[in-house]
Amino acid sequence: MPLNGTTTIDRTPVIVPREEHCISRADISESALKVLYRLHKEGYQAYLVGGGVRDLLLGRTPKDFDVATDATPEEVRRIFRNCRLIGRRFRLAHVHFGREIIEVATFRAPHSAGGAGEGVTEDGQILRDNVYGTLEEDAFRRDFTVNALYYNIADFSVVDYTGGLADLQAGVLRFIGDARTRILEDPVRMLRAARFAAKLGFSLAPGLRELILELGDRLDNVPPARLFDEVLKLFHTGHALHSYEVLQDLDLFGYLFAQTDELIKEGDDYTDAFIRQALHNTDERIHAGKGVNPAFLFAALLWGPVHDEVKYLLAEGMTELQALQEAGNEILAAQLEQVTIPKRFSFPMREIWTTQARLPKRQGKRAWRLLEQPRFRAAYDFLLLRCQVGEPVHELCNWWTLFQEADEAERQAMVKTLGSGEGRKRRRKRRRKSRAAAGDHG
């Protein structure tokens, strides 16, 4: 076996008949089956492909189902009225069934078959890829062997051109063909390797870790907008903490969050602990079927640099709120050079941060007004996260927890008690200032 994370090329497919594999149509989405059957009925080849086949063979429930066919996108649109064509770099057909979308891709040939018009950079990075081909060519164009398995609706067999079944059984993640070439074609494949290793619990093929350590800086050439989606796939699919650990092991985290990574490499245990706790909580929410918000994720991943900068700004005389606003703007501006964060998430992110300065101020009507803010719940959860990693905000967390659960009379009593204590402190402070001023004039 080669020691560079690649697989050797053997064009003879392994075909596993229905009685020798575990995939059942009962476990496949009805919508996906409709697409497969309809394409087959119209005389086209139709295969379930990729992660859906991989997960079914592993006994897992697939997140979605993708179809590969020899029908062109235009032919797929002609067959399905509920179809939309998307993409420029990869032309795809999306067949809509309510909220479920079945993605249909036409078999693709090697990008070299497209001639000069198909957009490849000097160092081999693919810019466009709409060269259609055969099932065999499509299999060898995919990235990892375990993602190049096909379920044939014609006879319910599993087709394996690349050795994916053996790697699936061994728990190994391996590139198809030459790993270096595949990474240079698309550096994001390094992030995909990290994601699948974390998600599946697979080991990287021998030599692949060293190759990724060598080529990691190729991610600097990837558009920041594209990396946003990759971050969500890494951290919002139920294996966030393990993804973080794999990214750190492969030295890829810094190409996504350089400011955070710099602090961690300098030995900032607080930042590392905060991220680990945030990602652990995210995984728990996803496994419990609860929603997760990209704004909260990015707020957590960038909190270390913001928190660090705030300390310097406070020393310069800023209030906590001013420091959080200034630090947030500065850290976010630098982050956008690496990973684009849409404004619909960056604005709530900054609100989560700045609300941390408002949560201690609960006198008068402030507590009620904060409770009514759209970002209150996210800011409160962020406060709990800070408490979990040892910040001295335990009393504040308890107060806000009780305040949310209390009825109106109890809330008024809580604020009144709090207000009395704060009022006494302010009066004592004023008296001390008055006595000091009197002494100066005496």
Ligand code: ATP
Given for the second form:
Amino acid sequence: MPLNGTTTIDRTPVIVPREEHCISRADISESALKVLYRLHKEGYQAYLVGGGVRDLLLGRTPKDFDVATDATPEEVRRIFRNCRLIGRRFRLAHVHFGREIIEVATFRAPHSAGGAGEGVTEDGQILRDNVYGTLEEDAFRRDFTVNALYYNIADFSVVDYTGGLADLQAGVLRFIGDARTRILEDPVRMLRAARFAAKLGFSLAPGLRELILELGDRLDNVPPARLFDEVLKLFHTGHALHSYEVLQDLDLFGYLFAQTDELIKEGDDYTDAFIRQALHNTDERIHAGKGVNPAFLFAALLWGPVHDEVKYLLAEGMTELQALQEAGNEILAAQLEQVTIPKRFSFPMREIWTTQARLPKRQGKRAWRLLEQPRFRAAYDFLLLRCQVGEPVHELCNWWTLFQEADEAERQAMVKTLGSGEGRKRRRKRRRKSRAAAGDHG
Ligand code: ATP
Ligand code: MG
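Now show me the form predicted together with adenosine-5'-triphosphate (ATP); what you just gave was the form predicted on its own.
Zooming out: every chain and molecule, the one shown earlier first.
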């Protein structure tokens, strides 16, 4: 019986022949098929594995196709001219077909039984994973049973060593082997559990939620750069809101965004509502085939703490722009200790924040200048988001919406009717706000 989210190990695979499963070659990308056939022709084993097989069996469209083989990365490179070897921690071959990349991984073997072998830290974390093995060994070192299903290009059968087919049918996410060991080997697997639970709507195997609640803090030892990738997979693949809810339920959100999480735990409903709205909008954009940008995502996920800090800084007498700049720098610096945000995203992220102070200032040529800024559209979308969550920026939103649609003559009229009183009114309001903020925080 599976206990604590673990699987009993029976090493005889279940093999489901072509006519008894729903995977059709018509649903597999041509590039993936080319790689599979070519490896097979060269005398190697070649399987589709991971999310591709899982999603096809669920009748979903896979995000990408991963291939597993007994060819070494160097042998794969020799076969495919359009191939690059990547990764140190986990060496892989990437076969390029235009924009599509087929990831080809050589079968991996488990690490030495003692757990202290090469590439493993004292607390059991795997640092390198480049020991090659057999198909069977490869199946058991994967994370979840539903991720360890193989589609064999030699006879089009599905191979299941770990009970993945039954779990797929039952909608259960279960670690292969002892769940505690598997989490300690690689704490990121907790985030992967949250992601797959959110994406597939699966439940966690019995005991797994409790185990994650217990071991969540192991994520503190994961390199921030790796967490950046996970954040994008959690929030930029069409199930962001659900990911957020599962992360909250498993108390993992704070290991990615401690500052934001702290505010929410203190009962800051605005921050929680803001994130929910932002993630809902992100999901809608993705489902509508529109682009999404990490700068905007991080701007939204960190807005709570920035907004909160701005209140203090305004009370100390800073202007809104100064306060946004200062708060932005502080919050970003602390965030980088947890999750890397590459500069190409953190610069525009801060611009989205600071532009919030510029959007109300529309006199003279300012509105036109703002409109020409590369980050205008993102900053405007951010303003809409603030409005959606109930900040009193409704009129400003409408004004900017109209201004973008207006022709030149209408634009000039719009700026003219703002009058010169705008600036004075805003200054008076800001003084009131700083007094209120000072009062709030004593
Ligand atoms: P998707 O691509 O839909 O997000 P996926 O299951 O394909 O999901 P990938 O991150 O692409 O996920 O990884 C491919 C496969 O590699 C997984 O299905 C799993 O079998 C294995 N894998 C990936 N990361 C880990 C890990 N940290 N520990 C163990 N196995 C892993
Ligand atoms: Mg994948």
